[in-house]
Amino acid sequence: MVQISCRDLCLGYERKEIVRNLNFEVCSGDYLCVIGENGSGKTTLLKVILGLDKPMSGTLELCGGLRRRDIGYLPQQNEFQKDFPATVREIVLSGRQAKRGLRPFYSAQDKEIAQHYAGKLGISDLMGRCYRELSGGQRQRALIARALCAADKMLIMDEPVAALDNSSAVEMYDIVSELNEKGMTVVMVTHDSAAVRRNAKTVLEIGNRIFCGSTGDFMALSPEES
């Protein structure tokens, strides 16, 4: 089933083209690995699927019953972040704030789910600390385990192993292979090469070259990249 749905998309900013002519889809259950030169688009692209930014010119649709509130965001991390004046409990639970709609408080199932992916993320005893003075690799963890708590569908993830070490993210990425074989649809724009090759099911190349297909297609198209 379709989840997202583009068509002749053109992407960029303060009225620079970077992107045209884009046309992909994704389906359920997907694991698509965007990836691309710096200044491509990549964020660009997540940003419009998100409804954060509108593209320049042509559609892009969510299908087949997906709504925004349904998909899990890890953003970049950035400055403003890493001074944000919360503990992390405040931080990963926020994740479900989409969920809470009129309900003054978070739930008891709520605060379940935070629980659970901070102990799958190995932060469960920083839950207490304010998320300012955790170190890179422990805001990110934060982070990842806040947009595991609000996807219900779909995961969308900007750079996710930024500030990890590489034992942090293989960790990460199995966590996040385990929702996909259970039929979460992961986004992911990466530059981790091993990554697209071990755990991407469809890749999209957006740049000086345009393709959107089979990791072993496009693996046999970029034989540097295997």
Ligand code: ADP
Contents of the next structure:
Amino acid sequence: MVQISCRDLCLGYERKEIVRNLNFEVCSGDYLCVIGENGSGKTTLLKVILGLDKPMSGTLELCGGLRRRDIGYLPQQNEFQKDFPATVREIVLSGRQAKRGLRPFYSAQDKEIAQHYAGKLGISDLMGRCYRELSGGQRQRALIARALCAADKMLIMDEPVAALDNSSAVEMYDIVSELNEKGMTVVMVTHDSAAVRRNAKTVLEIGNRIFCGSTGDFMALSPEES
Ligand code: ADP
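Give me the form predicted in complex with adenosine-5'-diphosphate now, not the form predicted on its own.
Below is the entire complex, every chain and molecule, led by the chain shown above.
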């Protein structure tokens, strides 16, 4: 089932065009890796999917019953205020905010889900700590847990292994793969070409070269890079 349908999409800011005529679809259960050099528009594309930025032209539609509140988003860490005066618990729980609707408090289920993902990311002991006191790697784990709390149908991650050491990165990839095997759609911006080869079902490359297709076709096209 198609969840994102993108037709003749042009991305840019003011008059400056960054990406032209992008056409692709993301289907339920896909694991799409978005690659391309710095400044090629990967983060901008994620923001257009999330409705945080508007395309210059063309259309990007959410379909198949996907709503923006079904999507969990891990932004690039430098965009998330490092001196945010909140506890790790508040940060992780805030992933449930869109599900809370008009209720003034988080439900017991919201709290259970937050505990569950904090446990998976190994940060249960840090829940009472202030986010701004954490190391870069601990912050990244908190933000990943937050994104997982929000991800009912789709998980969008912008360079998730930034700030993670090797073993933490392996754990993170395992968690994401496990969710993907259970049906979660994954859209991941990454520079980690080994992870693309290992995990991606489809690849979208933007920049000088535009490619959208299976990981196998991508590797056949550019064996030296992958
Ligand atoms: P990537 O994620 O591939 O590194 P980005 O989507 O972050 O690329 O940025 C693409 C281009 O758009 C860059 O040249 C960047 O400087 C520019 N850009 C990003 N955000 C804005 C913005 N809010 N206003 C103007 N230009 C922007």
